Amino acid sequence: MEITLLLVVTLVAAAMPYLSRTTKQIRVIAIIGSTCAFLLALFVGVPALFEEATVAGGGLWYMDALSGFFVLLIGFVQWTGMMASVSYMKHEEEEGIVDASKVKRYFTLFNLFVLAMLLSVVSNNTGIVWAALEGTTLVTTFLVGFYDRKESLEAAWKYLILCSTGITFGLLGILVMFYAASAVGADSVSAMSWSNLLWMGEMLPESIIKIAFVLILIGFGTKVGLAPMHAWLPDAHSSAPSPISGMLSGVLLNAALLPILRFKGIVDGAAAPGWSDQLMIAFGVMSLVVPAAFILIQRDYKRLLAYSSIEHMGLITFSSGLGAVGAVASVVHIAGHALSKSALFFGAGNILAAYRSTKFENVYGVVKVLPYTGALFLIALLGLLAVPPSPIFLSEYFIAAAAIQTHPYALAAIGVALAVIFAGFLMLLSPMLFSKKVSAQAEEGDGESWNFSHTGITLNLLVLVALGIFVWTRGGAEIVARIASLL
């Protein structure tokens, strides 16, 4: 009942902009709807962290600690993302960049985006999971091309074609998995449900489900942005409105990774776990090396953050192939990346509003011109770069500990890639933040005023720091271990 109510509230929130008379009403109702969705996500997600897996809603919903974890992430980031969106769209409207019809479209699409992600992580049916993730592609295509500019329309088209083509492979993998389950006597409903597939894992024919997993990894891996299927991601994430970029990087990539992790557990039940682990490690390493080669030559701070998303999804994928310790690292890293990266994109929206450019050559002295945004952006950046108490520091420590004896060469390659990426971030972002020279494009004024976006970013960072401390406690370690045991 609670899950259904969460989805219904999000759907109603998506319809409300077209029932509102003014854009101010749209913004007020958007915040109310988003807050209700967050509170319901707490109500749904927190109990799931402590209970055994349950099938609810007549078999429609599957909730375990892993589902609860993702519901909480999506619920929280959409809440802070809505705060950033309210400020961002208000500024765009005041500048004459968007009109009332576009404001309505934005908030409707935002909530439909959230609805599709929530549906993908709570559904018990693998076909519905696929449809929900394809739904996120269709909805966010309109958000990537929101500004109707040549570059944004090109990015939207590229995003739609590559992700839809890729996720078709995922559908083929699901159908092959369905065939494998049917071959051992499962009926049509059981062969498509997580609860039954996880239970019958050891019974499934090994050769068939290996084929299914390869298709699933390639298909959903395209949506995750794993190399070499990542070509859509830098363009899409840099072209979308900044709050949407934060949602794309912070939670959509993780939602697309969840089916891979679920299917990996099924495959490990029927085949030697090392087989799927090697695939995850290979794609993880590639997804770290590729962005390292591109980050040093970036000229756009939103594209820089987008390439960083490929890197972090690579780290999560790599760690998920390292056994129990790696699974713990994956859970911690998913949360740390979601919170820090979304905060950075929300901050990038404020920078874009002030400087009217995403090019490094046009942006200097952010800390001086935008003291609130600059300080929050810096803290989020330190969190992303694994400076304690960021949870990413702990996850990367666990990754190193798990891989140092079993995969030393892969770890060495990752270490070099991370060093290059770290140096690239410092080289490119230090002048942008701290230069005494102030860009001519920056708005003149008496200084920056605190707005809703700053509140959203601050909440992200408070939770990020709290999580970095909480995972060291006994209770935090037990919850993380419980979630990781399902990977």
Contents of the next structure:
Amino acid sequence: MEITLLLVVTLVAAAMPYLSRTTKQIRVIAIIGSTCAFLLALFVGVPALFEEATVAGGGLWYMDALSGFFVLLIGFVQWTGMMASVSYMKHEEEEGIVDASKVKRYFTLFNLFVLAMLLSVVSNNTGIVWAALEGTTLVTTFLVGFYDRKESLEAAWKYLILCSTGITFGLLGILVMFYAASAVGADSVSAMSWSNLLWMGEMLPESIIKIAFVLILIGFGTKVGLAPMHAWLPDAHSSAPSPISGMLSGVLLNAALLPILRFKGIVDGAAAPGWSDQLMIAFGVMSLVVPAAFILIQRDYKRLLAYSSIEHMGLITFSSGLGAVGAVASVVHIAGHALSKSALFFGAGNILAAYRSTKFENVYGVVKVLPYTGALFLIALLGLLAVPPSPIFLSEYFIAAAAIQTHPYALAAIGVALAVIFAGFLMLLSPMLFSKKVSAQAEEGDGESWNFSHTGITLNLLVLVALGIFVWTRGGAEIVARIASLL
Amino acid sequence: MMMQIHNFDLPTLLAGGMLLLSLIMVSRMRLASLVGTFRYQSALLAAYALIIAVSHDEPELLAAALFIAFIKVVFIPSFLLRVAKKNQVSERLESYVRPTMSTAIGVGAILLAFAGARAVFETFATEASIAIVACVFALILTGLILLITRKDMFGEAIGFLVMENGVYAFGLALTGGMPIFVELAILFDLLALTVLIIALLRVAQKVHSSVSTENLRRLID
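Moving from the form predicted alone to the form predicted together with the partner chain:
And the full complex, kicking off with our chain again.
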């Protein structure tokens, strides 16, 4: 019931911009709608963390600790993302970059995007999960192509065609899985339901579901941005309006990873243990090594953050192939990356607004010009680079601990890649943040006043730090272990 | 397991027909003829769904066949052609390879699909004949070839749609159709995708006065 209500609230919020008159009304209503959605997400997600898996809404929704965790993540980041959006769009409108019709379009698409993501994590039907994830591609293509620039068109087209083609292989995989479940006697609705598939694992014919899993990994892996299917990601994530970039990198990539992780559980029930782990490890290592090379040559801070998302999805994928300890690391890393990366993108939105450029060559002395944004950006950056008490410190520590005995060579490759990425981040972002020289473009502004986006980023960082401490406590460890046991 | 290789029943003929049409499409360099051929292929797909619906006695699938007919045969091709005409998009399409070459690649892909299907057929104990499974694999591959070799937005879009037809036919051949609400959700996505493609085509025609993807190569590193 609460789940249906959550989805309906988001849908209504999506319609509201077209029923409001002024853009101020749109913004106020958007914040109210988003806050309602966040509260409902708490209502749906928190109990799910402690309860057994349930099928709700007449068989439509499947809730376990894992979907609860994702609902909480989406619910929270969309809330802070909406705060960032409100000040971002207000500024864009004042500058005359967007007009009222674009503001309307933005807030409607924002809510539809959240709706599609929520649907993909709570739906019980694998076909609907696929349709919802493809839906996120469709909705966000409009947002990637939001500004009528040549680059936006190119990014949007690449995103649409590459992601849709990739995820079509995921549909093929789902069909093969559907066939496998039908072959052992499930009827057509239950052969596509998580609630059935998750316990049917052992009964399914091994050779068929292995084919299915490879297709699903490639298909949904394209949407996750795993190398070598990542070509669309840096373009799309850097072309979208910054708050949307934050949600794309922070939560959508994880939402696309969820079906892979669930199907992995099904395959592990049937195939020899370790078969799927090897695939996850291979894709994980590739997704770490490839962006490491590209991060060093970036000239654009939004692209830098986008490449870093590929790297972090690689880490999560890698750790999900490392057994029980790796699963704990995956869960912690998903939350840590979602919170810090979205905070960084929201901050990047403020920097872009002040400097009107995303190129490093034009952006100097952020801490001086934008003291609030600069400080928050720095904290989020340290969180992303796994400085304690960031939860990412814990997850990377666990990954190293889990991999050192079983996969030393892969771990060595990852260690090198992480060191390169760390160096690249410091090399590129230190002048941007700390340079004494200040860009001419930004000097015109007179100081920075606290706005909604700062509140959003601060909330993200508070939860990030709180989480980093909470996972070390007994209660926190228990909850994480509950979620990880479902991977 | 029966190996029905030489089986010329109606479903096999339809699958073969779809494949033949995509082989023709691979070499078509005019917009109207490419979209027109896609229309015939979708009509065969709808007919295929219809036959499965009747032979399996599944009224749900009948509805799905109707939706395919409406969306893929009527709506998408007409919409694409109308937008092309309205925005004065060039009739000539562009490709990285010459038509003879792309046909040769297409034939190669089909041979590959037939060889692969034999191996896969051992695993899939499906009632569809091996010829049908091979045809739908080849259909997906030719769609991919179209998608990769073309360098204009129309060609890429049609390539994607052909691939989608292949995946759909695969679903029908293997499982006799998914639950109707899933089919509808997928078709709805396809519809939205088409609208989006058209929106982007319009922007491209406005910004670059061309739908060639040669103009879309500024983002590289």
